[in-house]
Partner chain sequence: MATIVPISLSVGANRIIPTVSIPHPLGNPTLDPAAEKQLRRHLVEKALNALQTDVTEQTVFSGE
Amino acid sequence: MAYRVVHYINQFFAGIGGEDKADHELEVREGVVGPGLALANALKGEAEIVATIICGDNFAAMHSEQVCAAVENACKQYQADLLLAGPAFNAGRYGTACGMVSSFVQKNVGIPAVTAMYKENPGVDIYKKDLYIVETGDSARGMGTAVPAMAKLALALLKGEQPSKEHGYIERGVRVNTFYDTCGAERAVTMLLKKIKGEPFTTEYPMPVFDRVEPRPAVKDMKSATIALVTSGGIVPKGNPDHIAASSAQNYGEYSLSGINDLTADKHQTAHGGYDQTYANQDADRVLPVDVLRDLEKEGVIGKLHEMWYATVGNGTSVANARRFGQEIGQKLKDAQVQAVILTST
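Present the coordinates for that one chain in the form predicted alone.
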């Protein structure tokens, strides 16, 4: 008898819609939907997708407990042997949701789960220690390679096999004890000699690589400096006109401060979904201190406050998107001859 699999996808891959349907409430359909057809073919009859869970990315981010409970119920109702989620590629909210439901099901239903996403998807850093996450390309163009890899890993887990690097999952950072015939010092010298000779070798303990940004020199004359405000705390005009997502932002907003001395509750809010919005919505100056900067401007402590502010949401936002936002905003501030930036978070 074939293994039973439940598949989790978002509103886009279900064919319901894009950002305009990101608030689509969770629903369960019997059988395959969207990429589930390709997954079902890749499982080659050894496992079948008995149900598909569909949920909008925003809905999943804003109702995580409800979504996890519903996925757990679906897995139990359909007597699932495994949960597949995605593939999510580089879609941050989708990847985070796939990781969230997969991790929850493993812990609370006791069945394995497999998801797939791009290495820079924020869901990877959050859930890689809990899950096997198949590495994919950054867009749905990689569907042709992602699906067979997911199916191969899923079947291995269903059969009780120990996954290996051949299954293409992202390194989890989990240490295991290994016995060698030679001591560490001898292996280290062997690797060093290979490195000196330009020969290939594989380190036993790869180190993470982080970007290093050189700090700028201090501002010499604050009294004549133009100071800008930039925030990852999600402060936006009322109604969130640029539809910045509550989690895993895909964009940022640029807004005028002309004539504004105070960010009042009737005209401003936070779009951020990663903290309690109550106090920021009561007074957005708590996150983006326009009122204080206006006071310093009047007192002559600073030259002036830049006429625009920039805002996005840092919650789950991918490194790639954050880098792009920073480069674009930085160029705009440079073009405007801004001398310093106050960058606020939450």
Second form
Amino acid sequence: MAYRVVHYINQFFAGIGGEDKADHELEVREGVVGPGLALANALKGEAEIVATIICGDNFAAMHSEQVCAAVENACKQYQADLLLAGPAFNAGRYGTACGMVSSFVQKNVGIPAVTAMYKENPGVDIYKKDLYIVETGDSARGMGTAVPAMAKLALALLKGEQPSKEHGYIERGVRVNTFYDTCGAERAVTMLLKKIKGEPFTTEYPMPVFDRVEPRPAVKDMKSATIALVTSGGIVPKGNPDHIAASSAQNYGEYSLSGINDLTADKHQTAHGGYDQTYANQDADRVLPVDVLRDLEKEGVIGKLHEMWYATVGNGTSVANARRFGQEIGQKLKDAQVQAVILTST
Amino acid sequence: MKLELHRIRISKLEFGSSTGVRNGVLTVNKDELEKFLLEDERLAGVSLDVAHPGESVRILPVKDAVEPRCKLSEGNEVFPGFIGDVDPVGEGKTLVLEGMAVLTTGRLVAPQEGIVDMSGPGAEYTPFSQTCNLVVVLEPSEEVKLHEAESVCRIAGLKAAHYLASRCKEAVLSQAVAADTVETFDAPALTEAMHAYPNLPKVAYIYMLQSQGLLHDTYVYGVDAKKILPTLISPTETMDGAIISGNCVSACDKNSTYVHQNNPVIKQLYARHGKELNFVGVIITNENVTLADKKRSSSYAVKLARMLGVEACVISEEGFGNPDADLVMNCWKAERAGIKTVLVTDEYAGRDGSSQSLADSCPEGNACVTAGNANMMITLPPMEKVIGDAPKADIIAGGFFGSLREDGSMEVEIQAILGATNELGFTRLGAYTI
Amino acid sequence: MMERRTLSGVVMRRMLLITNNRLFFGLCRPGLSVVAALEGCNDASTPLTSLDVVRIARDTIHRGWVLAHHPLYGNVRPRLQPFRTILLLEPERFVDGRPEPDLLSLHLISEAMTVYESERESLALVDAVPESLARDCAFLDAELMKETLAQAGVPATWSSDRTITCCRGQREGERL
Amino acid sequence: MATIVPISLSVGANRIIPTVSIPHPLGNPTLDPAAEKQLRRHLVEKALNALQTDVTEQTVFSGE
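Next, report the structure of the form predicted in complex with the partner chain; the form predicted alone has already been given.
The complete assembly is shown below, putting the previous chain first.
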């Protein structure tokens, strides 16, 4: 008897509309809708999509409890054995919604869930620890590869198999125990012999390693250069609008400096959990030197202080996240023709 | 130094009128052994029990596991400094009752841990579900303080193990009973060892011993390891009980005396000795709490490795947190001295497996074997029989140990199971990233 | 390690014992300040958590104080050991008048914070621990600090039973 | 700009300016505001100077 699957998609993939319909209220329809058809075919009759949940991305973001509860009820009502969500490609809110409902259902309904999105979708870092996310291209052009991969992974989970790298999911960074063929001592001596002979070996626990980058040439004309401020010291507007975590940060913030000549206790604070916050909260210039750079800008020593500053919290941040933040921020500064960056850290 | 291990395979334990072995069955005179142990008046009570693989039995909290051994040849006895005098061991002939262990249990300190399940899912995670176990339940007398209570229980385990082996000694010497296997281990003088196998890489083993304090100690020839400077020890000395455990925390990654007697790294290095490598020595070092001791011991141990002129080392750890710093120091100091290393450790990656596994790291630590995530949860079904001191309700209730379900089953981290993530690589458990 | 060489000769290096273990609250030695990690400062005050003790030590290390021992002594299990005690030594290295943080202390205390923060929700709390467990944990915590205190010239005068006998006296607790 | 230079070196930074202290890298609360801002300016100027200096390897700009 075929497994029963419920599929979650947003307003766009349900053909209701684009951004204009992002407030579309959650509805449940029998059978397949949109990409559900291709997914159903890819499941080759071993599983069938019994219902499709359609929800606008804004509606999902604004009413998360209600949406999760509705998805939970739909899964129970249709006795779902698994939830499929997406694929969301590089659509940020859609990816986050897919991750939200998938991890909620796994925890509260106790059935597996599979979603799929581009590796830089914000939903990845939030939910990759909880569930399997198939890696897709950054646009719907990748549907042809995403659908069969989702189906294959879904069937593996339904059959209780342990997914492997071939299923193409994004590494979750979760350590799982297993019984190897040989005891740890034997594996150690074997690894040592390979290391001695210079043969390749795979460590069982990778320790963080930092790569090196080529130094950039000196700034020739500082008087007309645009300088940007970036910090891992956690300086953010009061209230930490982007909820950057005090440790193991999963995101960074981008904030405007227009009209700001000095950081003040009433408007700026630190979100960093790794040091005594008293002094940075009194005067955030002690971590992000906005006041001095504004003076230098007025005196013509530098061309311009870039109007945006970027901040994250460097406290137990994973190397992978830190590298991704750096690449994204670097690209944005390059696009904004910034010549040089002052990086401050605590 | 040459040592022969004469192993008698034990497949069953029975209580009987006299202690001895015949056809793989060890009979034990219960009264005689209980009386012998009670000679130490610091013990108020001793009771013995047996448990065999596959039975519905749980033993808890296990303090130590010891393999019964005694010398067949002249010279000092096994467990120097406790049973034997303090002269060197590791030579001649030693009798081993293989396939069995003495497990000591009894409540010393509130945190109850050290589970051995003889069947069910828990059995997979402890080597002692595969041995016939003589369980010695110890009850220190009331007025004995914790320090003395710990040493009384430790010594009782060694006494019981030595008693069992020595009761079989006559039969073996008179050839009434033949050893099932005899294995010879050679540990030549350094001058000879250095020239043997010139084309094979010279390898040493840096053997870290837990040494943080009460209930976290290890003894070498009776000396508390926190008081030693790193030193050389012959692998054959470890087979005669030169290193014994006084460590009860954590059950999963402490080295019981049994594991010190049967060190898997030494076993592997011997197995490839003369074929793929030249195993030239064992360096023991400690894991003290003060930073000055950590710096001193790690530098001293690496200096000994350099004096031996080895090309590579296996480094094994015992414990988590504090010892991670020693492991990392030993690693990067050896690598920077040009000595290649492989680290053997375990992980505390949280119940969801997504926390940082080690409390320290260094880029030089690029070759690591781990014995798995100790925080992994497991459900242990109720057992028909519990030997030892079942955990108190309030301890269980506080979730400090695990959570007890109405049907009597227990949900615990494998951290509470004896030897589950042993950092000498004794078992096949490991971990990988999904 | 304990004496600081100055022009005028050897000076006992000031020490700070940060702890939420009541067994230490009465300990007093010249040059040793005991920082009782308590919420409020009367007898009804509740001990702070082990995470708080590590955090106070971290902020103090940022100001140049040096760890005498590894903060994760005792095969740490935040879920099972509610008590934490950290001994710090007066700053030793100064750069134009300001104490320079000690690199090893900085590294170890930030690793310790990572371990404690990863178990933030399941910390054993001093007052929530059953009496039998609390008594043994407090005693073990003190035992495991014995070696460090001895090397720091603070012989711990507690007998091997479960209480610490120490001299009553004004506690030079430095309120942090 | 960071207080703990060895950490900046280990993560691969190429131009490094040592700063005051972890909780207040570009300040010193014990100084009066004007003096503190002067200290901050001095450090930022060192950073601008480093940006205008060609380097071929990881370099710590610690001179006065």
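Take the two forms, find the largest set of C-alpha atoms that superpose within 1.5 Å, and that set is the rigid core. Residue numbers count along the first chain shown, from 1. It should be emphasised that the depicted structure is a prediction, and the values quoted were computed from it without experimental measurement.
Relative to the superposed core, residue 272 undergoes a C-alpha shift of no less than 2 Å between the two forms. When two forms of a protein are overlaid on their rigid core, residues whose CA moves 2 Å or more are considered shifted, and residue 325 is one of them between the two forms. After superposing the rigid core, the Cα of residue 16 is displaced by less than 2 Å between the two forms.
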